[in-house]
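In the form predicted alone, a lone chain appears below as structure tokens.
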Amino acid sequence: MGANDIPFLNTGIWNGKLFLGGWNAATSAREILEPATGAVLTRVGIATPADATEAAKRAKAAQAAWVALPYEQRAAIFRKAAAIIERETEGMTQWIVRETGCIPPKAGVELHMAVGILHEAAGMITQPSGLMLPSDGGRISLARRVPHGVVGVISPFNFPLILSIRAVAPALAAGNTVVLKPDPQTPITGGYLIARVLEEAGLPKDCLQVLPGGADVGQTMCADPNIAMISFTGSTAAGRSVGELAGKHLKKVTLELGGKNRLIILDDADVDLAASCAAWGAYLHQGQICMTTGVILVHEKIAARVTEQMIGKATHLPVGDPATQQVALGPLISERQRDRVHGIVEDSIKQGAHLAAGGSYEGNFYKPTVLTNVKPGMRCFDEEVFGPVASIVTFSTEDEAVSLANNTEYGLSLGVISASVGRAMALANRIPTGLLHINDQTVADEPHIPFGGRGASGNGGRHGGPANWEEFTQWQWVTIKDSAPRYPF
């Protein structure tokens, strides 16, 4: 059989091995479960130290070479990856439905968004990289962007493909080659979907690496003195010590981090319209998103109807396997994720929340939960749930609402509804936030657009759009002139 006989996303092309210069057998294993029904989906290599070490001497062995190719050829490739998605959208589907647990619609976005992301990298390349500076006596004098070298590249399990290839594609196309570190729960839509796209595309060998595994991969990319930068994307415990770790060698390190984030639902609110957009951003992918509204804070005027709603929704939602059935919710991606959401509602509960609708599970299957009641101190307020959890808090006043979304110490996401626009940028303006939606609720992500937190969920670095330019190459100053110059010494 020939190469061009192998189905695209045949498993026996990964089955227990890395993409480490190439597909390759690595020393250990493990089987990948679907998160819905426990199957095992297919099984792949699980990285070692070493493999990190040596994916990152090929890299950086590689980079010159690859930055040196025409910007045309570069361009080429990040647009045919963008056609094979395309061409490949049917199995991909299935694949991040499959070992992520999300619904088609959410896999489609994920697709989506990646295609949009391959078609920016493209672009990149064309883009000025620099600027003329004013000089004095016949001296050009420019600032250019250069690559950093090599970009270590750590994801979650979350939306994977987005959250690995927005960081993997503007890398490359900056001229930096890349090791990137899929969540070991996700490596096929995190990181090997990627490897079999770009492999196919022309990406020259070595350029790409992808190694699932574990922390010690993580601190190992964030200590090797081949890797110059960390794009690490997860939880904020997580990204301290990464960004600590990745501090103490001096690297550049960009971190998206969790986030608690707020829904302002002013007085003047459409009630229908705010219950609609409070339930997509709690629910969406079983809450398992950086952006994912975490508190939902209510005029009280309001909050009883808003409240009503809300329950309604999370009372029939259905919730089941998104492989099989038609369903608004699928699995949390773990047990142990499971465990941890019902531990911090039980919490709650204890605490003084009310449960409102939900609060209990079958298999990984949450239902969706409403808690009212809530208060600053409980877990539910506190605390990124990373579930389908709908935490519901209301205040009398503007200057209230403003405390209690600043009660945190993320800072991702905020939404706010109001009929009024302008009250509701007056408001917003009073509450740090990387992203801010007027009258809409808190998750949205395009592939141009500046992407990122602050406080605790994130060190103020960017992914998309013009950001690409910062995070991923570094100013060099150069000046030209036509000979030497005579110095008096």
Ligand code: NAD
Second form
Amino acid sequence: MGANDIPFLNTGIWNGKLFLGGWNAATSAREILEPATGAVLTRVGIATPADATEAAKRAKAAQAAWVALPYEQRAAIFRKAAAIIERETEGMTQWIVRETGCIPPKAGVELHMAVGILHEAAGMITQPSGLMLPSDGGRISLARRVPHGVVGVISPFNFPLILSIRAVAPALAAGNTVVLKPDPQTPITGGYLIARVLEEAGLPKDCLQVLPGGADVGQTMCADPNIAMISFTGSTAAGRSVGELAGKHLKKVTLELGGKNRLIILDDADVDLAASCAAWGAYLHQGQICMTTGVILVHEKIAARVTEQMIGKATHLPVGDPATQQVALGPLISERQRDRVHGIVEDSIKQGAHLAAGGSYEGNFYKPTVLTNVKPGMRCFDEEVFGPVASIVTFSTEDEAVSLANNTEYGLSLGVISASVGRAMALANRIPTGLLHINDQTVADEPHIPFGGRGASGNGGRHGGPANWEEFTQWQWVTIKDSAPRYPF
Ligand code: NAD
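Alternate state requested, the form predicted in complex with the named molecule (shown: the form predicted alone):
Below, the chain from earlier opens the complete complex, with every other chain and molecule after it.
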């Protein structure tokens, strides 16, 4: 069965359209290409800045009625949405595989996470939303969490379903309405699947608007007076610009940005397991993950053996079209991205890195690559690659490992592998990151954990679990007296 044969996801629903006040024709449209084959997958409307203004206005108008709905009715929408994803898993898997160029298990992770995030959102609605506080004169005094109003969500192409729904669902659950701008390369996975699911689950009209579009649409959202908060996931460069604009317009902004994550392998590590972790962390989804293991720091005593195993894995992992073949790696998202990855590999070799495996491509398929002799100052050490490139750096002392690990402006995820948990924890405590995995690689996420990074990886915001209350609501202090008092004036 082809993706278009599935009625729930029939492309006719969104052909040339935006989800703006429901499915409506856009003034311009764009063909969405499959990264593996270059074939046209579907066609969607592309939003303009004026559409973003209209969407924000509609979302703002819908918010009061949404938050006033009985809590049980709102929670039921998220539970139903989760059940729809479970019902439609087969068709959605095909869309995710073909639109993002991923292997089916990665699509499975996206769908599994999306279901979990929707259940968490349903649960959030019945969690306590405030505190009783003492106050002068015995009046009732409480601090309660209230929605911001309209939340603007801007998401990237790599894990589009998770990275959109992890903000859309809790923002709605907290009583906000939402304008979502997925990356225009992945508008179905990052936007229209969510619109279809929530629409069928009974989300009232105008509570969610979905606008595939470019940076101009995102910037309009950051400046629009009807949008109170921006949840942005994407590159550090774009995040800086979003942060600046949101700051100028006094909006709350959560920035989840790039990473250059370290996996530190100490001299007492099991070499087989460490190499397996390093390969998984570096090559999963072609390295197009913010938490990708970007630098592998290995103790010099075992570096040769870890490197040899990495070369073996890189040489044997099959690369190809994940929709038609059993492969470990699919394509990079675009030629542009492929050229960027290749440019970093070539420049790093010129700067003194040794190419031990890979370093070449066919079409958008980039071979798993191993670079050794990597040092600070080389592009593959300093920059987020967003491609399947394992950069191996050796160290001789723990102090040197800490210094190399901290030689980055990013701070998203860290993995440390050692036979001694105490030793690994002591080392990790000297390296500030948002996520820390002892005896594991750097890529992991779960629906209920507070996810996010530090430094150039974000502005301290988090998505998930308790963090959703912090991000998607704000405090209101409320006092209540039986009757108004008389003052000296
Ligand atoms: P990108 O920054 O180019 O695009 C992300 C989104 O922002 C897209 O929707 C894009 O259209 C929009 N955008 C771009 N410029 C904008 C601007 N000036 N104003 C408003 N919106 C703008 O990122 P990308 O290359 O598509 O995604 C990859 C990046 O995202 C990597 O750096 C990766 O590490 C990061 N990422 C971070 C996380 C996280 O949770 N920390 C998760 C996934 C990806």
